[in-house]
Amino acid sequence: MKNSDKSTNPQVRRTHDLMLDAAGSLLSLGGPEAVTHLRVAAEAGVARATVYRHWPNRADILLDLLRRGANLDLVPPAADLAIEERVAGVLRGFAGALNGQSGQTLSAMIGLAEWDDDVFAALERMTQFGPKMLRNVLAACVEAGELVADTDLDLLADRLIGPLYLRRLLYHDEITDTYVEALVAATLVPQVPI
């Protein structure tokens, strides 16, 4: 079904959003392995062929309660904001999916990733977002003569995206403002300019 079918009919938006609610609740009840089309379908009392026009797979059932949890609309950061606020930026807004719904549906679709092609898929068509967006200030902070021009962006966007996963996903700790403040504060000092 096209996105736009999606979101101008207003009975189709409700079905689609009254099935997401389902797969949200199922995934939280009975993990990834109970999102299933006919699962879904019960829960929400829709026909399971209604769930699959809406997604043709589990993973892209998981990418959607992905995108819901994770506020894909992120807008990038006002140029003139100083580097390390816009950096905080983006990772705040990250950090606020993680928390969320989103990073349990992360951890899921992590776990079946490993052996589910789709679920693969769908985790890297997430890259095109949270992690794109960050690469792309650090790309301008670069420009800006704010970080040392031979900085290496992904490396820099790994060593700040990576211990918002490690403490969401392994410790099962909320990442909070002042933990990302100091992770920015402490990742991008060796790579400011003197």
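Would you mind generating the form predicted in complex with a further copy of the same chain now that we have the form predicted alone?
Just the single chain follows, nothing else.
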């Protein structure tokens, strides 16, 4: 087994996926505290030592879970829609992810990221994906003259995304389509193109 690539070895992939599934169900049932090497091993039907071999500590397990959950298949909206519809489309996709398990995982990570730089780096990668797409859409709107040229895109993206996080993480309210549309309507006030 020279030149063994851990990610292509079927045995490794098998146990890895088994354990990650177990960890995922433990997380969504009991929160980050419930994700222990012992329970993951028991749940996955795997030796405890094997869990330690894949992830030295709890944060690394959660990190992997986060990476897996980060596959939010956010598709950019069609370019021929009105600006409000394009922005709302991105935000709806984003809201869907937040409403689901990604939101739960995110909740768990925020506390860890405050004291663990590796977790924070992973969190950044995950959370920058949505805003980046949004900023691209907004930049296209500026190009098309649908937004004034001196628009602060970063701030505008924050103003569109911030309330969604607020609702999900702090209020524990589901982000409805109605909310997204009201938010977009209030935020994207009609502006006179230059």
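Between two forms, the rigid core is defined as the largest C-alpha subset superposing within 1.5 Å. Numbering follows the first chain given and starts at 1. Just so you know, these numbers come straight off a predicted model, no measurement behind them.
Trainee: After a rigid core superposition, would you say the CA of residue 33 moves by 2 angstroms or more between the two forms, or not?
Mentor: Passes the 2 Å threshold, so yes.
Trainee: Cα of residue 167 displaced 2 Å or more between the two forms, core superposed?
Mentor: Stays below the 2 Å threshold, so no.
Trainee: State yes or no: after fitting on the rigid core, is the Cα displacement of residue 47 between the two forms at least 2 Å?
Mentor: The answer is yes; the displacement is at least 2 Å.
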